[in-house]
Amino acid sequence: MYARENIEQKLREGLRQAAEKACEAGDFSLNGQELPEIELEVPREREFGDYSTNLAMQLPKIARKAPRQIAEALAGRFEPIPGVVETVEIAGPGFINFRLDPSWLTQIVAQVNEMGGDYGKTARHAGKTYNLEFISANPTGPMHMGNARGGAIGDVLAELAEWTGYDVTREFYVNDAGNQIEKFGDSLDARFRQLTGEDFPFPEDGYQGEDITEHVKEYLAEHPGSEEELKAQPPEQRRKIFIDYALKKNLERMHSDLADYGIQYDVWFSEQSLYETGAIDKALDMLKKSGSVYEEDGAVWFRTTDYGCEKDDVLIRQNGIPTYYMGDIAYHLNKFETRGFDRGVNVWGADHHGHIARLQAALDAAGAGGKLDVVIMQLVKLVQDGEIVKMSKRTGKMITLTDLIQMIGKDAARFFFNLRSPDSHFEFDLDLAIRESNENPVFYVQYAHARICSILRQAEGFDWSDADLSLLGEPEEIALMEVLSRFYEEIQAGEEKMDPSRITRYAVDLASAFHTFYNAVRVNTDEIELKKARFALISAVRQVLRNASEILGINAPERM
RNA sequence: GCGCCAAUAGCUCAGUUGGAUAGAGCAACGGCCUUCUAAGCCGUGUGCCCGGGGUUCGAAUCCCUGUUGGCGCGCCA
């Protein structure tokens, strides 16, 4: 158990017996009602001590009396907790405010450097199973820059779900069937005739992007003489033939570059499998079961608005192919349903939320709802020479994220787009993040990390394992130790609030408090019992900082 | 028209289970390297928390409403 949970259960205990006491004294009257909850929080203002309730300002209601007056009696009858609770006061308009003993902190030191790179974890959701699918670009081409987006946030968000105890599945969702590979399809086969010379018009709607022209280049190299025998084809056996061959190449390239950007996948799933493994009647089996399902204009339809949308969706159309919404309820059955997992979380660019009020609606009906959230991500805004950049995937112009970790590397990369709450509109000004490279705080948080490992260095050998750790009392040692009692904390919200820009946040807490220690105090001092103390304190935060790296998948280099 | 997300310092953004004096980075200016990494530290100031109502001991935070911006509302995916 982490410090902090343990003193505040203590505080919660304490303050419940209190109010149990003052009742019985008459002090005040709960007149037959429950104690609500008790609220504790961490003040931002030091004078006010370490820990801080409302709770007699929260009674008034209820025991029609002053705030100050319920404090009072509070306080006086808060039981002394030897070694944790120092003081306890009454402040403002009846603030509880508590002071703890010192040692708390030190002890938090000592717990990172026995846990290790443990320190931070919980078994909170042991046990249960998590699906994180996330970025699921389109297989026709590169990935851009709200992949990468998504990656990043996707990827620390499994991080996430690791550390507070699920076993958690990484998956993309390969949407190798549909309009979009027939799109794809036609655009190879247009390339292929006008660079074998024929005058054919490339199809107003298709990939324009000069990586389909490369893909038949490459092809043709590939197997040479096998033009003739191409264009002897029928059309669509061609067609096939081009979109066998890319769409394997693409996601070739989707593997490396992924692996480039520090993000391994434990399931890659073809939306195709679904209709070969009859997956899709099945799940329209399922639907139909709840009675939303009907048919009208010869197309099979679900009865959305019974779940509170706007007006119902197609599931087949009138020429028998399955929409992507059919497809997608398929594959999400098959997450809960089939391979059992207990959570799913997808993140989906927010052009993509309207999709989820009518998923979720499926997955009711289907007897799977309640299992699956969605991170809507904000669309990333590319600015250039101070012009907003038009990205379109359709025309093929863009930066791919390949083009982005040339440009700022992967480090810079994953933690720049984590720096924000994923909600939060994005502007990616291209000149500045390339100038940023040497700004971002990416490199503040690695250098901190550097300084530490470089004062060790020094002492090799040094022993600091009887460290007497109540020696660290300065104003910027207190300050550090308490940026690393939050630790775990900051994971469980994250994870909770399915935010990853908390844990990138933290670690720049983290090291602008070791900077400052480190600028206000010397490490490596003569006075040896502080100098164990001192290293015990900066070995735990560099651990700290490793974890924190970890979490989101970013190097702590040694040295800078 | 309807729905989702947003609006806080010059810029980019934190702060949202309602709390005490609304914060950080960038940018600007000044200071700190004869001892552990100056990719660092310290200092200097700026706010109609988009407007208007409401809820209450207390609102940037919750509710209603208006404005502005992004996205969505296909038998596309």
Contents of the next structure:
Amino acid sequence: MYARENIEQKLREGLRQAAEKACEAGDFSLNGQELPEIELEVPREREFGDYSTNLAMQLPKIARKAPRQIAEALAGRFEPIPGVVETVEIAGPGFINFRLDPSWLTQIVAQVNEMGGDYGKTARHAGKTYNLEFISANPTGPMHMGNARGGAIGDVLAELAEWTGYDVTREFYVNDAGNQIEKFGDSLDARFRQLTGEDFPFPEDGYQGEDITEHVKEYLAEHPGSEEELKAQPPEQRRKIFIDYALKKNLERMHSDLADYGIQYDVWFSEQSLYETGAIDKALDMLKKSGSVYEEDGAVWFRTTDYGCEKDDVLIRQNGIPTYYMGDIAYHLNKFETRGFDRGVNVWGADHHGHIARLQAALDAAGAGGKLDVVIMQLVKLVQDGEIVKMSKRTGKMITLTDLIQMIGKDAARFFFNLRSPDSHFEFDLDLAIRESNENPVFYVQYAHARICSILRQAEGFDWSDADLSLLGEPEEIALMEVLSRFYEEIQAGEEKMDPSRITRYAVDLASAFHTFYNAVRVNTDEIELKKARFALISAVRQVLRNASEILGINAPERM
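Hand over the structure of the form predicted on its own; the form predicted in complex with the RNA is what we had up.
This part shows the chain on its own.
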């Protein structure tokens, strides 16, 4: 159990005992009802103590007394906890505030140094499987900035899930079927005809990126003499040849680019496989059993309105071809019903927001409701030299994931994309991301780690294993230990709220607390016992910075 967990457990138990004693003494009565769950929070303002509870404000209807009177009774009956609680105070209409004995914080330092790389991990979701699908870009061209943000968000969400005990599968859904693939084939075929001298119009809605032309050139270079043979092929067959070739190349590049970005997928799931394995038919049968499927005008419909949506949706078109919606339903039922995942999380762009309700409706109808969560990710505006960088995937004028990594590096990209919660719009300042100054948050965090490594390296051979941590009492030391104590909570909150930005913000807070501490006290002091204690403290800070960096997928450099 983490030290802060232990403190909270003692506070809740103390409040329960105080309520029992207050009832026995006739201060108030619960009138046969159970005490509600005791909520504790860390006040934003230090003047309100280290913990606060609104328990007294939850009881007036039960106890038939004013919150302030109940709070006074609870505070008066709260038994002192030596070495934990210094004072119990009442504030406002009935808040009960606790001030803790700062000495409890030294437990954090010892615990971090003992647990090392495991500090922050819990087993709360042990035994549960978790499928995280993110990026899932169309394999028709290079990955762009939206994919880059989705990758950073998704990979950190996966880490947070693993740190809370889930057995996580990272999954990429390869959209290798449907209209975008047909458009891809048309674009490749048009470029082939143009390159071989034919006056052929390029499709208005085709993919105009230079990569389309390069694919055709590379195919012809790898298959000498194939030009005439290709011209003789029916257009459909020629398009298929180019699609198979270019998709394979694009997927290989995706694997390589994502590896450079620090992302490794466990599963690359082919959309086309849903049609080849009968998963579409299986999913349709499951929906039919719900009674919400009907035929009209030659098409098969799902009565989405039965589940609160505004209109019904087509599953199978009049021509017998399943819609994208039907494929998506089959894919998610494959996750939950065929592969048996306990939970699924998708990271989607904001343009998919309207698709969530109808997908959830279908999962409810098929008996797989309540298992899927969707993280909506807003777009990011790139800023360079004070100007917005405009991008277009259709015209090929864009910054790709590879471009971004080359410009600012993997660490800055992953860190900056997680500076805000996924549902937040923000401007990504490319100039700031490469600046070596305290204004750059990733540099600020990494410099804190490197500075600690330098201090410890210079004192090589100095043993602080028997440090007397009770010597840590300076305000800056206490503040630093308080930030250390929050790490496991931020991990849990980040996983629960599906918000990786909690870890980036935490890392910045910890780096800031360390820099403030370093500037206020002398770490390498002549007082040997105090030096040991401070070395133990900065060693703990280094470890937690490393753990946070592991979750964020960035380096923790020892020299800068």
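Heads up, when I say rigid core I mean the largest set of C-alphas that superpose within 1.5 Å between the two forms. Residue numbers count along the first chain shown, from 1. None of these values were measured; they are calculated from a predicted model.
Notebook entry, point to check: After the core is matched up, is the C-alpha of A493 off by 2 Å or more between the two forms?
Noted result: Shift of 2 Å or more: no.
Note to self: Taking 2 Å as the cut-off, check whether the CA of S512 shifts that much or more between the two forms after a rigid core fit.
What the structure shows: No, because once the rigid core is superposed, the C-alpha of S512 moves less than 2 Å between the two forms.
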